[in-house]
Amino acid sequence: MSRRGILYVIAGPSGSGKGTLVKKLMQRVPNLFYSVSATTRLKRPNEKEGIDYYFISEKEFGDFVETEQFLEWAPLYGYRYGTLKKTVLNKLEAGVDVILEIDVQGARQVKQNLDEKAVFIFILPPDISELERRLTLRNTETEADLRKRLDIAADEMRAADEFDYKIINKDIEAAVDQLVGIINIYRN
């Protein structure tokens, strides 16, 4: 029998660098697939449908929850932000080792609701003063949108001790690094 796919769920605040680190895992791990989540939130300036977000309705978002089609979602900072079920089982099933980049609550609802074994890593930033500013600099955010994130990201932090790994961010090569070393010990 052909080896099931290992389910990576990368979880930390909203400034903790996740995308910057999935992204150079996957051009440093072959045989990832990358799990595009799907929202609500408007498409920002340099995102890409199907690269960084399914970006859908209100009503569409809705009616794949009645349906059950989500493997976790959670409302967050005002939108809906989701993972499709069928697609991260068709990848594990084939023997592809999936990435899923979310929010705490996804990674608890994956907990809660997929029947096989996940690595749940946390990324955390070296400290709050470093988050701040690293959402500052991205520009994306009102005063206030910037505001409601450094109070969750405060929230999500203190939930770390639930996840198998913590990595903290404070060089971006040597988080990656660790980031590779998990997933090797998994595949090995």
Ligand code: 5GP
The other form holds:
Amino acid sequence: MSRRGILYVIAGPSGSGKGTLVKKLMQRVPNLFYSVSATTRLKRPNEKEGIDYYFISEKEFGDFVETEQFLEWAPLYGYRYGTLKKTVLNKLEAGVDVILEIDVQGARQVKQNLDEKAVFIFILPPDISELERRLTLRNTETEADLRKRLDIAADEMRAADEFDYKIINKDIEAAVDQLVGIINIYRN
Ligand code: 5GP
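Shown: the form predicted alone; wanted: the form predicted in complex with guanosine-5'-monophosphate:
Zooming out: every chain and molecule, the one shown earlier first.
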């Protein structure tokens, strides 16, 4: 029987550096499919439609929810973010390993909704002040948005124990190495 793909779910607070980590992972490990999420938030200047996200309207998002096209979705910072079920399941079916980079609420839904076992990996920032520094440096949010993200991040840190693996993102290259190591455990 041909091999089914493995689903890796990577979560962690906004500002934990998980976005950069996942980008580096995708460059290092072949035959991994990055699942591009849909979101209702506005596109940032450096982002590309269909590469970073599918930027869709509230109405479209609502339709997708109603027709059950999301494997998971979550409201975050006043917007909504979701993973398209069909794309992910088709890849797994075809034997391709899939990476989801989502928030904690979404990771919990995947655990609940998916019949098969996925691998759950949590990315931690070295500490909360480092998180604040990273989010401030990024400078893409308004002051109020930044506050919201920090509050949510503090909450999310407490969810770390629900995950199979935890990686502290102190040194980015070391963190990527750990991530690659985890992927390879399951691949043989
Ligand atoms: P950002 O707006 O900075 O791109 O992402 C904000 C947060 O949304 C990040 O923590 C990211 O992991 C999360 N996120 C991105 N896509 C999804 C998704 O499809 N589902 C869920 N639940 N969270 C997502």
